[in-house]
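In the form predicted alone, a lone chain appears below as structure tokens.
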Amino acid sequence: MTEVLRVERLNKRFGGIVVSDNVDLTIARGEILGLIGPNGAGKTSLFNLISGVLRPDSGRIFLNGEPIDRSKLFRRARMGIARTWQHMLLFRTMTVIDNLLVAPRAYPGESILRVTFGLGAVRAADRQARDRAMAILTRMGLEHTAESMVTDLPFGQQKLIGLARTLMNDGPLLLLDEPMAGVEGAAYETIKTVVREEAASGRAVCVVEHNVSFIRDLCSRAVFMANGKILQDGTVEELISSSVLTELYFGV
């Protein structure tokens, strides 16, 4: 399979706290990789390093073979790294559809020159972004919420909106940070379906999740982290049956 993301010997520390310790990782096109481990293992920190929220102390990050470890966060987003957040970080004073419209990978309206001399192209891009946003909401069964304020929606629907906003970036890499936390019922099944579909479309997907059933259902491969290190990489069943995982993750 074609490699989308490669991380080589990635290191990051805050004083005496090591959040990434010589981490090596690859994710291929169409793969759903599970990233599991106890709280404080460094999973979200790894996402922050990949997406550009944090700068590594050393090591390399490659997206489709191109080094990005010195690229700014917004450039990585434009290159196609999209992610969700543990706490969603929705714009709470905006409507659902406006939350989605901030997230396309490229938008000509951000350029003063294009707004001044290419207003027609900006308007066309606005229409395309709105059509894409409505298509994503319809896919999730949320088209009726488009003009609602996000704070008026129940928690499960807000989680779906966070994922929907991420899908506005149509790039090659999707990072999902605990997408199932606090989710159940129809929203749970919708997220599973969407993640499968995104991988089937060719995206590389990495999921941080404590719900082992979710990882087992979706991921053919998983990585176990603790104390900033990757301790084991294998099939989901291999990790679940591992004595190392059982001791460090489940505490027995």
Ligand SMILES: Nc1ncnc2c1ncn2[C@@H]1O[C@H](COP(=O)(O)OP(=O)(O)OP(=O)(O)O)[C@@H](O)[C@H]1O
The other form holds:
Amino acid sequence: MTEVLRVERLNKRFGGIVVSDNVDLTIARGEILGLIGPNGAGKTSLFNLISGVLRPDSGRIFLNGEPIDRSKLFRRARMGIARTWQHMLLFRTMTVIDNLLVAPRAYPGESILRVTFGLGAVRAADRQARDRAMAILTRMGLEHTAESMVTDLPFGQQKLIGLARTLMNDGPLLLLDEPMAGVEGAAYETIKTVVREEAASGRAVCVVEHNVSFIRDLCSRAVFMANGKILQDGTVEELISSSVLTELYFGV
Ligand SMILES: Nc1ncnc2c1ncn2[C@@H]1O[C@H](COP(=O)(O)OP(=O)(O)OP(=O)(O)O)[C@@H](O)[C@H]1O
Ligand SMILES: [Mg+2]
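Moving from the form predicted alone, what structure would you give for the form predicted together with this ligand?
Okay, now the whole complex, with that chain kicking things off.
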């Protein structure tokens, strides 16, 4: 097992609310880990801590064995932590393709390119990014939307575009925060296929989802979180059959 992400004894509180309580977590290359738990459990906060939106009070975070907890958000994105946002943050007055082109990704850096190779190299890098964006849209069956304004598209497609933008970053770790919320029909199947393919290509994937059947379909392993604490780590079936969890979450 090749470990991509390691989180050790991670702690974070907002006043009286503990959002991360001594969290230990690892995700391996090629794995799709499910992260489930009730509203307010700290799932999004954990993504915020890993991706660098939030600073932990204590604890360590490693990506491919390198400590990243002192790196800023944009550095972590460049190191290959790609994430979606629970409340989609698309640029609504921009076209679909431009939404993809603003995504943080491994980019050689315009100024260095320009100094070394001139404007031609910058244009070549732009063209490459555009080709990559079109390839991702095509893979999701959205190539025809490239020049549309985001606001003109139905919600399910907007959700796919949020995922497409995240895929512009093809680094080792992919964090998906409720990719299925509000999605049905064809988009649902597309998201499932894409997530499977990303893991099969060797990325480590973590999915937060309230849709348990989605987690069951995709994840061989899942963790259950409540009040900032990871209470159980096992197969989805093990989690569902745990009496503590059924009371806390499944409401039985
Ligand atoms: N920046 C912040 N400042 C203060 N409190 C916060 C902040 N971010 C999150 N919280 C609080 O921390 C708790 C955990 O929130 P979080 O969004 O991580 O939960 P979640 O598990 O993602 O829930 P949901 O399933 O509803 O998305 C909540 O009580 C929330 O109100
Ligand atoms: Mg959340």
